[in-house]
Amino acid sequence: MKFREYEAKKIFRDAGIPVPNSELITRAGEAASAQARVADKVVLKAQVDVGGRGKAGGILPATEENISDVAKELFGKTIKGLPVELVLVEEALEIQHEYYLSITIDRSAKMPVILFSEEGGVEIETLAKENPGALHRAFIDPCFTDVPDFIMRNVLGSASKSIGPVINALYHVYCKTDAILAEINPLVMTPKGVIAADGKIVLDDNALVRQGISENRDLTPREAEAEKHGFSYVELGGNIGVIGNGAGLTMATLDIIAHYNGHAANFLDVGGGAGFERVARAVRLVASMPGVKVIVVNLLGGITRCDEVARGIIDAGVPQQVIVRLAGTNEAEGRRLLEEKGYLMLDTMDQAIRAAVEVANK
């Protein structure tokens, strides 16, 4: 789950990082006495859960002249589909060099890395594709509590020593919240020293309840009412929903579509022994999903009952054909009841997809 700029720049005044002075808003009408506490010149910044924000047009200068005109243009603002419904009032700061700053997680090595530049302000892919060497990368062993000297000055290069210690307290910040993404850019020179402009902290979902967030704010009504179910789900933005039981068999199922040139909605996998409600929300679910024009349905009965699976796709009721592959225990019973009903059964799951991607591409 992500924390937006102004969360995370409360995170990391706590920790002891600089950071401009600030406050958010709710409304346009609160931007000029907010303005006059914070400082002469502000910059009104849309605090919407989005990259690229400036290029938007989601960062504003402002004065005292015409801070009241800019909040009503911002508030009116729609940022990559994004509505502004809070502005933070930040104080506008003299840059006199920008960095990024970065500590996230790398798989492969399985440890903390970080990412520093004396280029900021920039995407990184973009500078990591275009400029490499610009950007220094140093792991952490997770045993750390602080980050080593050594490691520091492999980092930092030829950069302002001043760094260190907000690089320090950016690695505090990663550990304490069960970050996978702990960043600022840019990490900006000012008259004052070294402030962070810009803050974005991304927390590892499985964290949450450990950091006392009770919901993930991130995920879409569907993907809400996924969790709330127990479903693995994704969206994917096709127009074939796929409905599958065990990991797998649905990520062979999403291979087949996209090899047979269709384009998968979704990944779901209702686990195993789901009876008939648990069958009949997940195709409810799926259906609900806009541009979907079929659902293939592939199940593996085990522990799952084939003949619960058919009448939870019969009690769903949804509007779109659901094509099905059922084997397992109970199959006969399962293929009566779907057959019945009108639905299309298929022997294998190679002739049940095809089908789905013929449908989906009419």
Given for the second form:
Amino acid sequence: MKFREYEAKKIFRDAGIPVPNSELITRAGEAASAQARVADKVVLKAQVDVGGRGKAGGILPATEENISDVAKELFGKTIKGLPVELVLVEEALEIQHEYYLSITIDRSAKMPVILFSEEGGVEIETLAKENPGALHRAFIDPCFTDVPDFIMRNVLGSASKSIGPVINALYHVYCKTDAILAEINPLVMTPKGVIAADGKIVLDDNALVRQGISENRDLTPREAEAEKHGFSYVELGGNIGVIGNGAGLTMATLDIIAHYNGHAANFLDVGGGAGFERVARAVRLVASMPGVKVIVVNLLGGITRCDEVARGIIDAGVPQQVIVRLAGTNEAEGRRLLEEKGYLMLDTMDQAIRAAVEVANK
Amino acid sequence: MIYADKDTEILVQGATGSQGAFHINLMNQYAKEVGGRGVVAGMTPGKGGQQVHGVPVYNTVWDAMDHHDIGASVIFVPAGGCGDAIMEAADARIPTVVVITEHIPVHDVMRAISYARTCGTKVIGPNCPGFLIPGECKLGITPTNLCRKGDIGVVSRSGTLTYEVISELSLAGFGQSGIIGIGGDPIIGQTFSDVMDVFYADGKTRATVLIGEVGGNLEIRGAKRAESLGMPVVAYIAGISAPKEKRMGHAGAIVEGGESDAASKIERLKELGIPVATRPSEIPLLVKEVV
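The form predicted together with the partner chain is what I want next, because the block you gave corresponds to the form predicted on its own; please supply it.
Now the full complex is given, and it begins with the chain already shown.
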């Protein structure tokens, strides 16, 4: 789950990373008084969960004279489809130099990696491609509680030593918040020292509970409902509902749908060992998405029993046609139950998916 | 030996939980079938002295080590305590640790795997079905009825997809030398490359099926490793229709931009001259061509 800029900055401030003065407002009428408390010159920053916010007009400078108008303009906007509901009124910084700093996970090294560049304010993917030498990286053994000096020296290169404590503090934030990304871009040098001008923290969804977060707000309502029941569920926008067990098998099902020129509406992975009530709930959830014309169920029973799956499909009783491929534990009983009720049963995933695509494209 | 064999004495951590108990039974049924040692000890803190399907349970891994010659551990501990369980097994210097648990916070996984490395312990998983060496041993949850003994190595990031593939291989007459699920999380212990080395060292694998998905670049490294060892590889990559930034069930299966999407992986593999199946049912045909 992503933290928004103002949330990330609050965490930074608590960890000792310098951040600009700021105040969060929820309507344009609060802008002028906020500005009076924050600074003479401010920027208004829309707090929406999208990248490239500045280019999309989500960050506007303002002064005492025009702040009310600028705030009204910003609150009236939608940025990449999202309405602006929260705005950060933040002191405008006197920028001498911009840096890029982030800590993320390196899959190959199996460790946190610090990325630092003396060229900040750019997209890191662009920088990595166009000037890879400018991007310093260093791995930190996750058993370390602080960034060792030798790593810090390598990361900083010729940059100001005053950035070292910020890197170490960011590492603490990264560990403490269970982040998969903690980023300061840009980190700026000002006459008052180094300051985090922007901030981003992405949390590991598997650690939300221990971070005291009960709801992942990045999810659509149906995705949230699915998560409540422990399903992996993703919405895609086509017209074929997909239920499978296991992420890989379910993904392969999507790929074969695409191979036969079909379009998946969503996918739901019921996980291992699902009983009939769970399967019924899964079928209803997938069917509830507008535009779903047909549902394909692709289940390979191991811990999951095919007869339970069959009972769940029948119990769900959704209006759309459900095409089923079942194999594995208690397969014969599952097939018997479904055949009795007239469901279309096919032997292989290829056949079942092709049949579903035909129905969907009719 | 591919991580373990008939003679390996297995410990199960999280033995008294429903998953642990259920699979101790299945693992030992398989051990009985093939004449192996199977699970000889269980471990759950505070449950020492109990038995699960006739297997004695201990309070700590060290206790179990005192009474048995443990060669591998299989972990079914719930996500919150699982990183700790991996470190306890590593601390006791168990050579191979298989982690079935999914949804472990990734910081815990990184720390546990780093610690395990300093202890000389190989971690397989987490979020994996474990491994099955047909005719030798089963450590994990892979269904045994689909496999048959043979000389094709299967290494995969995905559980049920692996079952689909071994079922296709077996039907086509290709038995398996080992079926290793390495896990779907972004950070995993043993990678495709590590498993290729193990297959190679064992000497009984004629060709390998590599089953990957979106996210990371482990597949390419694994395929290159197999090439350099002179082992033929056939690949399948799931998730070609996965949208960006969406988590496709597996914690690790997310397209992060760059070259971790399925299409560019397939492209890279083909550049390396490796046959890539467009769907699981094509895999046996491609295997036939390389062996």
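Numbering follows the first chain given and starts at 1. The term rigid core refers to the maximal set of C-alpha atoms that superpose within 1.5 Å between the two forms. Not measured: the values here are computed from a predicted model.
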Taking 2 Å as the cut-off, check whether the CA of residue 36 shifts that much or more between these two forms after a rigid core fit. no
With both forms fitted on the core, give yes or no for whether the Cα of residue 177 moves by 2 angstroms or more between these two forms. no
